[in-house]
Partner chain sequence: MIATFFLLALLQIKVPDAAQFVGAPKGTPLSGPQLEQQTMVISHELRCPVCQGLAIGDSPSIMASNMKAQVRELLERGYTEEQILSYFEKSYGQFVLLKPKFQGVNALVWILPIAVLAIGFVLVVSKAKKLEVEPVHAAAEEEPADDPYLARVREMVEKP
Amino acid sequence: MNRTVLIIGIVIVAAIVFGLFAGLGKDPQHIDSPLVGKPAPPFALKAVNTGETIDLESLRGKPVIVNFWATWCVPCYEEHPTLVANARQLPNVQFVGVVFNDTEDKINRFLAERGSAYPTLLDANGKTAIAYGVGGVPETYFINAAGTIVAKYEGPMNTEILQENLAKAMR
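Quick one: this chain alone, in the form predicted alone?
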């Protein structure tokens, strides 16, 4: 057997084994957001019920939690009480819900049933969700007072997860 071929084969196998071991324990569905550490994409969306336009720029100066959700999303339904409770307890943090692929009637029914403590905005054409790279709901972005995204969380949050990510925005 040619010694060079054997060494090349061992190097290739070692690289493959190393790659497989490096990936163990990682969620194959999770992709780190390239937006973390960058300015949050701007948006100006209308609030459900009031029709008031809320511009992300106007929220600068305090941490902002932007939660993308939909009424048809079961994990969003489960997560909503956590968001409402934390929004009521954290007056120095601005919570914003952004709903896409949904109707105002369904959103109003959802909020009447589950409660509300912060503005819910309708992303009617989905452009804001696209700008944030939302792959599914719920997804939550944590933005510091300067307007930089410091963390992203995919999936339903409990208070511990929310507080852990919010701490990054409070620094």
Contents of the next structure:
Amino acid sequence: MNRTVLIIGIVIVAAIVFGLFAGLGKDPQHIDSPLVGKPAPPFALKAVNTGETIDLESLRGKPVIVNFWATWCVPCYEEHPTLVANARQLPNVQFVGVVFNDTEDKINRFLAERGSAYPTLLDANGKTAIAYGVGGVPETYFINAAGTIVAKYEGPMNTEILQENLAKAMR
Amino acid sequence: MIATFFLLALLQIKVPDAAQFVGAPKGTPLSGPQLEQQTMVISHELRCPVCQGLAIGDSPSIMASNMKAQVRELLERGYTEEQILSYFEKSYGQFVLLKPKFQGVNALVWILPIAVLAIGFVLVVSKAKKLEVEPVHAAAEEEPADDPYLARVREMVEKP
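Output the structure of the form predicted in complex with the partner chain; the preceding block shows the form predicted alone.
What follows is the whole complex; the chain from before opens it.
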């Protein structure tokens, strides 16, 4: 009897230790997106900085980087120069900024002060962010030429991270 | 207020719609107190993605209030509870459901507590049975017929 109890105890403790060990080094805030490998939810929004209407479906044929951000998000300030520099260097890639819960005035002031190289759209009621499963900003979705989401990155990106994920959209 | 509405209409030409994810509404459009009540019910089944273990119904964050507004809108349009939960699950994954589904690794959440209770019950019952039997054997073994102490006790008790 005692031996059976011991074996059951060891099995339970081993399972818990294995579960905890498997989680070591993982970001507890990271959630795998169920949208990776699926068609990108379509949207058509007017850019606050350029005035043009950006319809995601009309961008088929080239890789698209959709970056959700906001002027109240501190890591977005850190990430912005990377996005602008890469957008200027990669004319065959369409960069799109989607600003989350913000105002047109604040966005235009931010872009005037920090530079702009691609259309920035306002997602005023957060519907586009919800459809993409955005949990926080910045979050970036990499969409291939066929309109499929191939990668999602949570947090501020540097050029290395951006290009590593973009490579998946270029395949 | 009206200006804000028109500005939003101008900026948002097309936003992703639940119909693309879960099809046409399968229920009856709700309104009034029933709408508010059902909005609260569903809002307590969805996890706020920017909070620590809070339902969107309990969170003051902008993200949660946007999600709650969308739940209300979908109920007004006749979407069922199942369709609404499925819509959010398709965007955020099972993480967004506060009550995990009985499938995959999540099934362990339901199975393990029952399994642990069952094992505990079996252990307690078998231990209890053993305790019932053991004292009888012990008494039988430890009570020799010619115990001088027992004989002395009997003598004292039986003495008139």
